[in-house]
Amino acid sequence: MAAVFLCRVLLSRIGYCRCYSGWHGEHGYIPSLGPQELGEYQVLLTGAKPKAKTDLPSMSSLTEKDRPIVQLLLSAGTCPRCVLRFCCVGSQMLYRLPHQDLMKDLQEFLKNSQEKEDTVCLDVADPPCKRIRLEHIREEGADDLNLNGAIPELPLAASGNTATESSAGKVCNVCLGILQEFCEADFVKQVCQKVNSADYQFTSFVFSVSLPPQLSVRERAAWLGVKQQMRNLGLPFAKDDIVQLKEAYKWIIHPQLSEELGVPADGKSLFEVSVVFAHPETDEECHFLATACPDCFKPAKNKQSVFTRMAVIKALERIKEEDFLKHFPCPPSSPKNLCDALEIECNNGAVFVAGRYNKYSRNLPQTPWIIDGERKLESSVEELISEHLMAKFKADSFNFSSSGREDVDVRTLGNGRPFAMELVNPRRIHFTAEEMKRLQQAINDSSDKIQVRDLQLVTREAIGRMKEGEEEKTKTYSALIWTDKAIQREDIAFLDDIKELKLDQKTPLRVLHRRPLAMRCRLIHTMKSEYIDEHHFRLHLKTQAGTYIKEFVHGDFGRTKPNIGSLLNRTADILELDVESVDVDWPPTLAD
C-alpha cells in the first residue's frame, strides 16, 4: 500500500488529476495503479528499475494443474489469452502482455515441468473476474490424486513447442480471432478514428462487443475437450468455469481506448461505444442445436435470425454431452479466417429538455395533423419546438410529451402547458444556461403562433413530475358562448353560484374514432360567467383535468350531463375556447 501511495503523490506532482479509473494529464491516461502495475509505472516515475521479474506480470499465475490444459489448447489451435481463460486466470495485467511474448511465455511454462502448484496472486487490485458457468456437476473424484500422490506424466509429444507451433499464426479455434487481431493497436486506432469523427460530446464510455453466437458453440466443446483429457489423465479438475470471453477482451481493449480517447471506461457512462462481430465462415455451426433442442429456437419478428445467442445458450444448457459430441469436434477445429467487425457504432444516452408553451394559432395542431398519410396542416407545436432543439443537440430523433394536449382552434396563454422532449442520441449534451436561453429565444423568434418559456435540462426521472396525479390537476378555461335565445344578465349569474358541478361524459363523437367508448366522471370547481350580448357570453371555468370542455357547453347530443344548454334550458354553443392556465408545478420557473 506504501507503493501505492508513493505512485499516487508523484503522478500529483508531474500534473495528473485522478478520475473514475485513473489518472489524466498531460502525457495521457494511466489506468489505476495496483501492485502489478508497480514495477512499470515507478520506473516511469522515478526512474527506478524493479526489484526483479517476478515485480511485473507473469505466468505464475499458472500451477502445474494447468499444464495439460495449456498443452491440449495450444495443440488444437487455441490463442494464449483464451488458454489463460480456460486455466481461469483473473490477472488482467496478464491478459494486456503482447500475443507473442505470451505464447513464448506459456511455451516456457510447458518446459518447466517442476514449477510449483501454489498460485501466486499477481492481481490483487483488479475486481473479482465475472465467470460463466459452463457445467454444474463436478466429476466423480475430481479432487483425487493418484496412489502416490504425484501428477501423472504427460506425453513428451504434447509437450513442449510442438503444442505452442500448432498454435502459432492460427486464428483461434475458441475466440475467432477476437483476442488475437482485434486486441492489436491498429484495431483500437480504428475504432477511435470512427469514434472521433462522429464528433460526439463525451466524458467517459462503455464499451460493449456483440459476439457471434456460434462462439457458445465453440467454447462448450472446447471446454469438453479439455474436460476428457483431464479424465483420461485422471487428474483433479475441481474449477468448472472460465472467464468470460467478454470480459477478457475488455480487460485488454478498456485501457487502449482510455488512452486514445483520452477519457475513462464507465460503466455507467452514458456514451457507449459497441462492435458487433460476426464469422460468416461458421455461421451454420449452430444449426444441429435447432435439431436437438427445436423449442429454443422460435421466430421473431424483429430477429433477423433464430440462432440468436440467448437461442443458443439455452439450447446449450438443454442438449445432452452424448448428442453434442455427436455433432460437433471437441475440442474444436481451428477457422481459416478471422471475425468479421462488422459494425462500429457510437450512441449516447438521450438528454431531456423542458418548458413550457404558448400556442397563440387557432389554426395550429399540438402535433403533426395526418390523415390516411395526408398532412391537413404545414406545422405544430411540436415541430416548430423540436425544430432548433435537434439541429442544436444534433440527434437522431426526438420524442415530444407534454401536460395534456389543446384542440388545434384552441389558444394556450397564461404560463404556458408543460412539456418535455426526449432527444435521442444526441452528439451535443452540454449546454450553459446562458446557452438554453439563447436557444430559447431562437425558438421565440421563429415564429409568432408560439412561445418557449423556462426551457431547461432535466432528467428522466423528473419528467415523471409531469405526469403525476394528471387527473388529480385543475386547468382554467375561457369560453365564449352562443345561445339560440336572448339571454339577460340575470339569466346567466346562477352560474357563478355553482361549484363542484359533477359531470357524465362519455367518449365525445368526435374523439371516439382515437379513443374507448367510456363514462367519465369530471367535475366543474368553479364558473363565472361574463355578459356581452343577447345572444353571447362568455364564462371562466376551473375544471378538473380531462374534461371535455366544448361537450360541457353544447352537449354532444346528450352524451354530456348536465351541460350549459340544459342549465339554461336552451341551446348553447362554443365558438371559442382558450386554456389560461395548466396547474402542473413543472418544470421549475426561470428568472428572466
Contents of the next structure:
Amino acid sequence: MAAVFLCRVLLSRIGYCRCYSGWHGEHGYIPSLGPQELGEYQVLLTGAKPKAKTDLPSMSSLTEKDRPIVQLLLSAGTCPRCVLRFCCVGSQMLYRLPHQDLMKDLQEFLKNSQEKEDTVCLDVADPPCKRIRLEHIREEGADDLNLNGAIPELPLAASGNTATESSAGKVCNVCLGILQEFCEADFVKQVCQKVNSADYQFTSFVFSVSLPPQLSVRERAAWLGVKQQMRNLGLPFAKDDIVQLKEAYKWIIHPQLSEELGVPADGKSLFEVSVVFAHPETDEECHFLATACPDCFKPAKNKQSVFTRMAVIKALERIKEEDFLKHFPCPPSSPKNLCDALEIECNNGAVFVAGRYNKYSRNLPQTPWIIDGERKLESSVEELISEHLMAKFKADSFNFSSSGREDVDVRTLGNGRPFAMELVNPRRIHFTAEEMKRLQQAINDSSDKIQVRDLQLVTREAIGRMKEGEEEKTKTYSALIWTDKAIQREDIAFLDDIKELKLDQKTPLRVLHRRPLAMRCRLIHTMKSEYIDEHHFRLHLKTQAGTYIKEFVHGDFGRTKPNIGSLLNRTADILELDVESVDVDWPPTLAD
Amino acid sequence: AERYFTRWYKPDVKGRPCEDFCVLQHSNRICVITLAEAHPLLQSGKTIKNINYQISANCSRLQNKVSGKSKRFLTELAPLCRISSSDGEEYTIYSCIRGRLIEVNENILSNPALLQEKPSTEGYIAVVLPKFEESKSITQGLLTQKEYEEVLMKRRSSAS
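What does the same protein look like in the form predicted together with its partner chain, given that the last one was the form predicted on its own?
Everything in the complex follows now, all chains and molecules, and the chain you saw is the first one.
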C-alpha cells in the first residue's frame, strides 16, 4: 500500500495523472501495478540509481506501523526529513525532495490514515455517497485520493490539523534546522563562496560537519517519545536502525556541493570543507546529564565546555531510560531559533617535498639558532629551502626533517643530504616535473650557501625510507687534522690499513647539556690519510651512522676511545670537517 | 677542543695551601673539574698511590648513575674523591661549583698517571652540569685566568 503512496508522489512529480486503471502522462501509460513493480518503475523513470543491496534493513516505504510515529513527531514539531529518518526510510532520493513537498505528502499520508480510522469507528448511519466513496477507497487503497475532482475534502480530525500546523514553518525540534534551512541552496552557496574565496586547488572534497552535542540528546528524546507512544498504543516497536542525522544530511548536501564546486565528494579526499554548527539557545540541555552520570564529565581544560560531543554520547549510553524521561521532555520541545553555522573552513592534506641539499657555508645552522629570543646566526638550511616552497605551495606552515644533521661549521658536499619538507595545508598541490625543476632552480639561484637537487613530490610513506637511512647507512667524511708533535708520512700511513675500527664514544661534552650520558659503540669502516705537513694531514673516513667524528679526532677528554690522538700518540685536534657523502639512495635521483 | 672552554680557578680550597682547582666551563654550561697546575699532586716527585671515589659509607661517586637526581646534586664543597700519595699525604678533591654530577673520570682509576700527565684533558676529575638558572652565577665565586695569575705571582713573591 504505502510503496504505492510514495510512487504516487514521484509519478505525480514528473507529470503523471492517476486514472482508474493506471497512470497517464507525457511519458506514456503505465497500467496499475502492484507496489513492487511500481517501485521498480519509479527507479527507471526518475533515473535514480537502483538502491544498493546494502541499504538499511528496514525499507524505503512508510507502512501502517509508521503512522503513529509520523503523527506524534509532526505534532511535536519535527521536520519531514527527520520524520522519515525515524521511520527508517533509507531512500536517499526522498530526502532530496524539497521539504515543503515532503511535508505535504506526509500530511496526505496522515489524512489517509485519518480516513482509515474513520472507517473503523464510523457509525452505521452513513450518507450513501460517503459510503460508496469509502468502499471505493477500501478497494483501491490510498492511490485514489487524487482522482480528478472526485472526492470532496474530508474534514480532518483535530490531531491531523495540529500535525500540519505544528510542523509547518517551525524549526525542527530534533535537527534544529540542519535538515531544513541548511539543506537549502542558499547555504550551499554560502559554503561554496567560502571555498572559492579560499582559493584552494582540489579534485575532490570531503565535507565534515560538527554538530552541537544537544542534538544527540534531542535525538534520544524523540526516540524515547516515539517508543513510549508505540507502547501506549500497544503496537510493536522494534529497535530498527533509524537513519543518522549526519548521514541524511550528507545525502542531501553532497550532490548540491558537488554540483556547485564541480568535483565529486570522496571520503578519502585530502581536501576538507568543515562546518561547525552551534545552537547556544539549547546549550544547557546537556547539563542534566552531569547530575545523572557525573563521571562522564571530567573537569574542563582551558575553560572549554565539559559537555563535549563524546562525553555527551557516553553519558547517553549509560543513562537509564527512566532518568532521562524524568529530566527531559520526550519528544523534545521546539526551539525558537535555527542553528548557527559558526565556521566554514577549508583544509588541504599535507604534501611532501623531498630532495637532497648541499651546504657550502661553515656558518650556517640546519635549523634556526635562537637562544632566549635572540637569533645567534643568520638564517638556516631549513629557512633557505622552505622560503620558496612555502611561497609556491601557499602553505600555512612546514615541518623540515632530514637524514641526520651536520654542525654549523661543517660543509655537506657530494650528492648532498636527503631531506623532506612537509607542507601543511597547502593551497596549491599540483606541480609538474617541469615546475618542480624550476622551483629547484629558483632555490639554487637565491643562495650560494646551499644548493638542492632531486627536488620532487613524495608520499608520506616515503619519509620512513629517509629516516631508515639515519640509523643504518654509512657516511663519508673528510677531516683536516692538526697534531701537536711533528708527524712524518710514515707516522700516519698505518691508518689506511685499519678496517672496522671499533670506537667507544661517551656522549660528547658539547652535547651533554641536552642529551643523556650514554656509551655508544660505532665503527670506522675505512680510512685514507693525506699528508700535508709536519703538523697537518687530511683524513678521509667512512663510518657507521651516528659516529661523532670531531670527538674521534680530539678524543673529548679521553671519553672517545680510541681516538686519533691515542692512535698517533700525540694530541690532535680537528680544524675542518666536511661531509663527503650520505650513503642513502633516497629520494630517487632525477635526470637533469 | 679546549677553545670552547673558559677557565675558572679556585685556589686554596678549604684553606689548604696551593690546593687549587681549575673549572673548564663549556659554552653549553657543562663544567669539567680539573686540578690546577699549582696543585701539590701535580708537582714533581709525587706519585699517586690510590684514588678513591667512595667518599663515605653510603656514597660512592662511581654509583652515580644508579641514584636519583637529588642524590647527584652537589654543593660547592661536596667532595668528589680522595687521593692519597705514596708519601702518606691525603688530598680531597672538591666540586667547586654547585650542580648535578654527570660523571666521574674512571680512566684515572685504571691509570692514575693520566691525572698527572694530562690534568687538563684526559686526567679530568669530574663533569658537573649547573642548573640552567645558575649557569652564569656559579662562576661568581671563582677567579678568571688573569686573577689567578695574580694569586700565583703573590705566592711566589711571598715565598721568596
